[in-house]
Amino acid sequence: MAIRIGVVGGGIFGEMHLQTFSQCQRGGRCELVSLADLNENLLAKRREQYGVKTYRDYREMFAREHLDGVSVVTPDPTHLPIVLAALEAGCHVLVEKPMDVTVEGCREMIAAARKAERLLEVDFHKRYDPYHMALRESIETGKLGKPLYGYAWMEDRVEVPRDWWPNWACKSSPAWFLGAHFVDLFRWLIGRKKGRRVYATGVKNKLKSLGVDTFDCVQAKIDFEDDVSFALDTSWVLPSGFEAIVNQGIRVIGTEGILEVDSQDRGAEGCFKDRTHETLNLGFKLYSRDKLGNPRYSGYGFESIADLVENIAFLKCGGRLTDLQGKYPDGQDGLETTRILCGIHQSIATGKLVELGTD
């Protein structure tokens, strides 16, 4: 039972998708067939690295390769037409977060997936972190009591918007790029509840002075159903000398307890010539080699991507989409996260509390 996989977007994070599917291929779980990207030089590099067929036009790739699944790893505002084209071609889809930057776009994807009777999965990889799974278990079993409130922070070093994506960062924000992770995570922890209202502020200073016109930081307060609240700080201006590319963590307080996860410092530390001190998140990505010398990757960053292959295999063996409901981050989860993030940016723009209403 061959599961044919294609990837759209072969850049920094797109390579992680290629690494994941190539590892699944070595294990006989899928066939990594093709990659589409606009960058000819990048395509040549990935072709040599992963032995994939390459295309500049994703539509041509969908038409020629008869793929079972596609992962979409392109800048946020470009997801919609690619996802719709993949679904129309009969592919199951894994799309990077946020699913889309508009509520209307999310709804359009969901409707297309229903019409095509295909899987629409969002790569909210925080759910696959075993530390977060333990946090969720403490809530589900009642050890934490009824959740009352939570707080999370996610902060990148300044090189991410300044050096990696200076053109695209102007069309995004740390709330879109980073906050989507923890908005979804908190919803998942408390039972996928809907947001009711948000209030947020944002600051433009450092990045604007560097020629990247976007928010340095965004702070948001989100109220959910059942009187649960969540505060979220995001930024991408940490100094280049900071010990990790991303600083992150979450704490949740309930009527019977508290649990905190420092997602950045998990005890692995090093010192290398190009940086004075570094902490490593080996839970996200751990590289080694198998007995034959092949690359071997592990960690929740890979497991969330490989979940597409597992879900397609289940469906090919006779399983139904309804059987998978609630067992992966789906289009409705992507829609709710986008709805909250749109409210956050509306609140920043108006300076007012935003009622999210119902969807």
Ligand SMILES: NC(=O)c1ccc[n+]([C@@H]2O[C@H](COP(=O)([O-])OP(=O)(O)OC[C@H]3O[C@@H](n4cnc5c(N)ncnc54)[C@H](O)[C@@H]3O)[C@@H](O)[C@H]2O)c1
The other form holds:
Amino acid sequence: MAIRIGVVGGGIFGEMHLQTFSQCQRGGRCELVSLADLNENLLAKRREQYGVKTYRDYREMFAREHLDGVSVVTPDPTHLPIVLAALEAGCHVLVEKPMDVTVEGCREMIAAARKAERLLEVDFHKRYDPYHMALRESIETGKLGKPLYGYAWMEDRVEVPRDWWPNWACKSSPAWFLGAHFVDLFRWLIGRKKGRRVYATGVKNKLKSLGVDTFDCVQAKIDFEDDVSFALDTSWVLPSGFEAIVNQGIRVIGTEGILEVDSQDRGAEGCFKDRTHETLNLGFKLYSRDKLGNPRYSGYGFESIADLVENIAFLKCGGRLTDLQGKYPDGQDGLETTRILCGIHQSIATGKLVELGTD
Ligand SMILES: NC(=O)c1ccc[n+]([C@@H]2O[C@H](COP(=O)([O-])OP(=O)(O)OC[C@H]3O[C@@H](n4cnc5c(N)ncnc54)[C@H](O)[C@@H]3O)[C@@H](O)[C@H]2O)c1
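Could you please show the structure of the form predicted together with the named molecule, as a counterpart to the form predicted on its own just displayed?
Zooming out: every chain and molecule, the one shown earlier first.
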């Protein structure tokens, strides 16, 4: 019962998907078949590294390879046509966050997945972090009481928008790139409630002066159903000397308790040649080697991608899509996060509080 997997987009984060599926392949869980990317040089490199078949055209890959599952790891504004084509080809899909940059695009994906009767999963990996799972447990079991409000922060070092992909950072923002994670996490913690209204501000200064026309920071206040409120700070201008590529955390306060998680500092730190002293988030991706010397990855960044394979295995063994409902970040979760993120950007543009619609 080989589960045939293809990846579209083999760039910086696409490599994490390739590493994950390679590891699943070594464990006999799937076959990492192919990669599609527009960049010929990158394809040659990934072919060498991962032994995958490569394609410049993802449509050709879908037509030839009879894939069970596809993960889409291309820049945010390009997800939609690729996801639709993958679903039309009969593949289950894992798409990187944000699922799409428009609510209409998310709706199209959901309708296509429904029609094709296929999985549509979004890579919201914060849900797979055991610390966050413990936080959810304390809410679900009532230990925290009724959630009243929460606060999260996620901040990247400046090299992310400046050096990693200056060409498409201007089509994104710290809210799209980083905020998507914590908006989904908070929604999930409080029982997948809908956002009702949002007010946000954003500042363009440093990155614009470096030639990347995007916000340095975005601050948002989101009101959810049932009087739960959430404040979110995002930015991607931390100096290169900061102790980690990302700084992040969350706190939730309920009628009966408080829980705070430092989602970045997990107690591991180090200093390596020509680098500053670093705090290492080994909870996200922990690299080691197995007995045979093969790479071994663990951590929530890996788990959330490998979940595509686990879900497909479940379906192939006779499980139904409805049995999985609520057990993975699905299209509706992707849509709700995009709705909130669109509201955030609308609020910044208008300077006004934005009422969020519902479907
Ligand atoms: N979950 C996370 O923590 C996380 C982290 C980083 C990035 N991401 C998301 O992953 C996605 C990719 O980010 P990245 O940093 O890898 O970007 P990247 O620019 O490094 O890589 C994107 C790749 O997609 C390829 N591509 C673009 N259009 C294509 C098309 N039509 N067909 C085939 N290939 C195409 C590009 O050639 C490039 O190699 C984005 O949606 C980003 O937001 C998620």
